[in-house]
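In the block that follows, a single chain appears as structure tokens, in the form predicted on its own.
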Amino acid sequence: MLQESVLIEKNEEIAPGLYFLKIRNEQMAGEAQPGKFIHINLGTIYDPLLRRPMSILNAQGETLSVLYQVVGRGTRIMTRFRPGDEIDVLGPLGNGFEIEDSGQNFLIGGGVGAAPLVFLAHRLPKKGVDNKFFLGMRERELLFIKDFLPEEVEFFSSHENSPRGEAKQVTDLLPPHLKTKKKTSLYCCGPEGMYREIAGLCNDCSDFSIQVSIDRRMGCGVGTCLGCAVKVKKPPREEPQIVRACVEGPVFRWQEVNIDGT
């Protein structure tokens, strides 16, 4: 984990309230895996006052670029931020997606909370593996995610006006795909709705991995603050235990997280 001032190299948007921000810091490039983020100190004293939390999109060479939608104040506040510009961030941070050795990838996204799939698309094997990802729009702004995929990744849509006879929903889009002999790793990140149904879609399925990223609210994004709590179940433990989604997190493995709470 690194705190450093880094180079705003590009703040720019891409599509109506979501923005590309490109910084630039060789170790902490060097540091980043998909699933990680960073913490971004907004430059003002008390208000607000904490950092934001920022999922890694891509990091190559000496730069880390993240993909942020204007929610709130925070992050209007970064919107105003200018190339050359020096921000101070911390980071990388969490647990990040471990990648296994499987003959099918497929990476399953929901909104802007993709983002950390395409930055795994980069890392993700090419060479006799299949590699598909899949994106749930509520309309097609996010469409332009397929340009900051490697050219090898199968792109897959859906998007809730679809016209009728189209998939409205991401998990529309998996069940022909999840007829394989094939070991499959799926990755996924989105509502915990969605981790959900993907589960229930491979209940009958052998040879299936699933690791999701899982989305709290982070105060110190170190692990001192405890406002990221996540219910889990890790063996050889039978009863539920309480882990940080900073810093054990945020991804896990589907198996590994009680979501509902029981």
Second form
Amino acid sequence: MLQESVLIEKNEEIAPGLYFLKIRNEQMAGEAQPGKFIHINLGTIYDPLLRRPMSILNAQGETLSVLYQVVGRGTRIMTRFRPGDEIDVLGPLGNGFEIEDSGQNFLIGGGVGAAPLVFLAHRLPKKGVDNKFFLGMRERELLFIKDFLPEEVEFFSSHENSPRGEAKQVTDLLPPHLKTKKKTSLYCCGPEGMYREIAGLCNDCSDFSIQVSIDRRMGCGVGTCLGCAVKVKKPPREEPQIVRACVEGPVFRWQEVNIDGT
Amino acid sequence: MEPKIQSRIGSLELNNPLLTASGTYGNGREYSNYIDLHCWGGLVTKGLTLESRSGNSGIRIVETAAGILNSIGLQNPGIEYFIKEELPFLEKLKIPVIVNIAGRRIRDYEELARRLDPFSTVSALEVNVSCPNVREGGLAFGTNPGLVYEITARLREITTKPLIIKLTPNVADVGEIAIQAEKAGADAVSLINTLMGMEIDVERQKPMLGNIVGGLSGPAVKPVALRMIYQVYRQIKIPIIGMGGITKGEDAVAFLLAGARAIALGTVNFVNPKAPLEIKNYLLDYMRRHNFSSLEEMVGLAHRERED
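What does the same protein look like in the form predicted together with its partner chain, given that the last one was the form predicted on its own?
Time for the whole complex; same chain goes first.
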């Protein structure tokens, strides 16, 4: 974990409203893990005030990249970062995904939030394992993500405007793949409703584990402001407890966060 | 010669005037990865209650123009856990630790003070009578001058540790409250806690915060805080710990000139963990430029013209 001034290598619009930001810092890149995030100071001298948490899209050698969608004032300001500029970055923060020893790995993403799964795809074991990436999109705006994936990862996608009979939601893609006896690990990034549906589909399956990345409004990113509270139930404790998405998360086991058991 | 930036709050001696603002720094542990905690004059801990509290549900933090609204709701593990798990860590730091206490009833505050009194690691108590985010919380006390007097007087009987009463800005006359705290034996007052506010999500036509209202902090509130400190400085003799939207060296100096003897940094920690170092360097440089040899010479200096 560092607070560093880092050099921007790239900040390009790679699809309408979607930007690819690449920064250079050897130690940060070295400490990066799939599911962790970096906390970017916008350099606006306090308006907008807070840093912006961004999932790590990939990290190699001395560089680290994120994918962001322009949704508000903060991300609009980020589009003005130029190669050669320096920005103040905190991180990597959070816990990241736990890579499990499974017969197959399903990476399931909804929208631009799928970015950390790209990083994960690069870190999964390759031999004797089936790695599949499922991506749900509104239209086809995120198809470029396929090009970021390692070759051996099978790619499937759905779009909300698909013709009749084709997958509209990412969860429409899953059922045929779930008929398996192999031990399967699911790694999910998207809205919480999507997690609930995925868990529902896996209900009758035997050997599945589900990890999900939980999205919360964040303040400090390091665990002091207590803004990003997540209610979890972790055995052996029977009472739910409040933990921080930025420290104990953002990745949780689905059964830990699904405390009402629905 | 290096300017002297030591400060004193009652019997509490600080190496420099910079404190953490309660609730923005945990108990220091998290930031120890980013910064040497010894750069602080003292640490003010997250608000502590007798029992553990899980805090408010729903969205707890919203960014606003040059600020944030929060409604955490005094989430904390309770005094037993604090004494067992947090105090040993704080003890090792060897810097002044000011424990912020909050309660629903006067006897909660008394009990907290009684249990903390034996620990030498606890250098002072900051009495939170101003949290805007819990229904039966301190704010009901903090807006009532008589109750502030009573709570301060009762705690004064329990502990000889410096007592700092943290005041809310959500009142018509903050000076009257400060006067009552002083009369009842407080060693200092700290101000301001957050300003009560809210934000509405216009697309969903609902309040943004789960708790509907929250406390506003950050640079947006700085002029309000500065005015209150300037005002209260003229009404009491005990030291003021000033806070509210300080983000840079100039702000810190302004608070000292308005009458604060120490200053606390809060929301800025979320954005820039190195802020205390930058502010301390600015302060030293400022004092050299203006030929101040000690902090004492600066405190309240902005009142000079009116006195002339």
